[in-house]
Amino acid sequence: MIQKRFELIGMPERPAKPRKTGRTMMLDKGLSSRQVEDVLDVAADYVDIVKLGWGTSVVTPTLDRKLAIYGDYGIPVYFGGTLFEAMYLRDQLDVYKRILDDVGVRHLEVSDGSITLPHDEKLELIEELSRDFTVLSEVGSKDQEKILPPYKWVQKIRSELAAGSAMVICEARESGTAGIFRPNGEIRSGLVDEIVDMVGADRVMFEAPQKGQQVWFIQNLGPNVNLGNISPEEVLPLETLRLGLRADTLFEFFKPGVPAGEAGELPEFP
């Protein structure tokens, strides 16, 4: 929420929560309950959903307390896709569903970034699990050597949305060096263009942990692009990037020399 005392001309429109676009997924890698409270004290308005990374929820002794704090702020939480994959490998998805019910987590990630999961079976799991949970599915491999051509990304994203996924997450890893990014962190811009052109951006979330990656998405897809794997300390900085309040995007939304009455007219974004 922008403080009203700052009357800045030419600020981009940011939808209020619950947002359908411009969502930020925060990555919680093991915050303590007190750290969660501290982060949300300043950033709750800008966090749309939280992922408890990998299998950290299994080894977090204060899990119930943390979930309660996120719940008090009305922020949904889901466990990392690697935990789903670990349960799948052990044929324990029924156990996993019971655990989610017990702790009151209503979002679930279906991913195959590290395992071999036939796509037809993945679609069946999405369809089945979406009857009881809000399913987020993930496309892309954590293996830097596995490169999917753009048309296969599009096919997978479309079919997973059709199967019941509420949103498809485009893999990048916590490091931002896989999936939609090259090993050096450079964006696969042609791939992103293909996804946006053929699927649209509203129901796709791009993992973008590095600042330079966030800047690229905002400059190319606008301030209301869905971005994920954002570390807690980067939630507020990301919001300033979205609003043109950081040097990297300062001139995206306000052009010097434009009369004050016209400065608020923003370019259209997809």
Second form
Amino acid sequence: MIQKRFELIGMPERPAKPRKTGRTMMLDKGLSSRQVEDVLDVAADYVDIVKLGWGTSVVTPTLDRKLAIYGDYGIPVYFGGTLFEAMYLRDQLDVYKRILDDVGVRHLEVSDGSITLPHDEKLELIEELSRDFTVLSEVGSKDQEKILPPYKWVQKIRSELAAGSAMVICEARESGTAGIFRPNGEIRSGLVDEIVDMVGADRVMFEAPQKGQQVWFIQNLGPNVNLGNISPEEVLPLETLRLGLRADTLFEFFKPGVPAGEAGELPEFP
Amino acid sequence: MIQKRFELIGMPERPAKPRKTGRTMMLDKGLSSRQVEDVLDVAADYVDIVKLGWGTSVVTPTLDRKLAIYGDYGIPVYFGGTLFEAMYLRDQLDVYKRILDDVGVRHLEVSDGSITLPHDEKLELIEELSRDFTVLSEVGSKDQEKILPPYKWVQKIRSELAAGSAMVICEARESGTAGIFRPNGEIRSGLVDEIVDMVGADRVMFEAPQKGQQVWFIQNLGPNVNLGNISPEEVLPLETLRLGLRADTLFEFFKPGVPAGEAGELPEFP
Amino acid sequence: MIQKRFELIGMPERPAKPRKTGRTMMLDKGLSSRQVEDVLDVAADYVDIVKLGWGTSVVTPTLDRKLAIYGDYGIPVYFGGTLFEAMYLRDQLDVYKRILDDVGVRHLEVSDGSITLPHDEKLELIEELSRDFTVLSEVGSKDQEKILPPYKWVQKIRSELAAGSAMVICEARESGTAGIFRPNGEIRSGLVDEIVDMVGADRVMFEAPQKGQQVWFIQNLGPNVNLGNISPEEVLPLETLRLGLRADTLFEFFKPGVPAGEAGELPEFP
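The structure above corresponds to the form predicted on its own; please provide the structure of the form predicted in complex with another copy of the chain.
Let us now look at the entire complex, which starts with that chain.
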């Protein structure tokens, strides 16, 4: 949030934590415990949830300490979808659940970005797992060749939410070059429009690791769009984009010339 | 500076702090207090001034602690020009000055990278603000389409220095793709030549976030060119470029075969 | 290594430290002492050797403290080849050896990525220096125009190993755009094949800073290929690539459908 002494007029409103819109998911791909403390020392207010990328938790010797720090800050953590997929492939989902219980992680991603998982089975898994965990499910392939048409995205997102998914994440990879993006990082804007029109933006989170991508979402869906795969050092910069405090969005929310009271209201949320 | 035990012959001379040439401006876009300590533990000697990028200070809860650490190291700090522009747009420059007084920041950037600010008014602002602050002014647009011809750059730089600007910063953005650079990051070398010819290089600082850009400036303007928008982890690497200790500039200052006494003298400063 | 509680079946085997294959060389280009502690807190098991990039050690005021921390973790450190080249150019190799003795560094890189060093002389230097130091020698030019044919690479690597080099490093630069890679970062795969066929992969280390490059090596040479120029924050991600715990290599080692006992064995090392 805006620090007290900076009384800028006409700023977009950002809900306080725990918030239901305008969420930021941070991608932790191997931070040490002290590095987590450092990031949260400045960015705790802006991080709503943390993903320990793909299988990095498997090779993190200090996992418990790390989880404890995120826990102290009240920030939920989940393991990347690729770990789920690795466990699924091995027919070890029971082991996976035991591990999550063991480390005290209560959120879980169900994804099929790399594996072939019949959608009926995915829905069953979401239903079953959402009894014990907060399930985030992911739609979209990591394979740049596998282009799903927009109506299929919408079908999948709707049915996964109906099956018990708390939020659906739209795939982009760490690099921002798959799923909702073209291989060159350009957004598939028609796809995003259709998703937002048909599903709404509240229960969907878009992975958007590149600044240009974040700008596009904020310009098109407003400051309180849910964005994911944000690297630790980009959490604060993203918050400035949401608030119109970086060149790219300076004129997005504040309209000079418009009397202060009327300017800067939150753009309607799609 | 070169650590004592490394007695390499024929090294370019680098002035000690506080220096008037060969300055490095570090871009802090959201470091925590401890991260600042970490960076300065190795790089304090090489950082002349720090910019808290655009409006990041507005969302930094630990701003006072951070400023105190930079202060302990005697390194001046200023807030990015976009924050100035956000305040100007809102007709809140008086508030801005009060905030700066409140946090004890004595340097201030006056820029018009995103806003339309008539140059006469910019000069008046520089004149007025330079009574209370050390003013750094910035020339060049963040908009890649707005190409200013070289003679206009020179006019602006000269008049801003005359109005009281302590140093003029030539725009490049965090990405190095605007202002003195083309959208692909390539340098507008004719422009830089004209600036240096007409104004000199001492009171001008070039933003040069990319390594190839830094190399170009060091090769063309010598080791003691003023460079800005250097990310924290690139401060030490930049210092090695200045000293000819990285492949790109290994032969820039030391000429093998030339007797040690004659080699390695500081190239004439433009 | 895989943390105990994650009992995934069919994982590729990774030798424990000190290991002779599957080594990772981390590139430290100016970390502070505390940043080194942070990295090693999570990644110590995955870092086999550390290079203080090019001449960064010359401008690191906290060098002794840093070396002490790496020493506490039993991780050998060496200075980048460009520093060797800078010393060689100045005819100061005796000074260089004294410095290494002084700081207690026992590994040394002999390279000619930027300088012209007749190969006979390079071999003599390797022979001489390997009496007092563990010599790592590097093959390949940093100059993207200097393309060495594969058989020349093989000749050089073989003769340098014969002269006393403990391991030969194949050049790629920090950027991954020279030596074994084309300027666009694409791998010269025929070259790598010939090197591995003729020399074997054990005593060769490939610099591979980009993820796509690491994936290529792991897919083609197995999880225990020696890789170098890995930035600190990419050490853990690389370990997940080696273990098939990231999307890019998920199917590399584990074959679904194959009974657990038969799957996931270590691919034959070339």
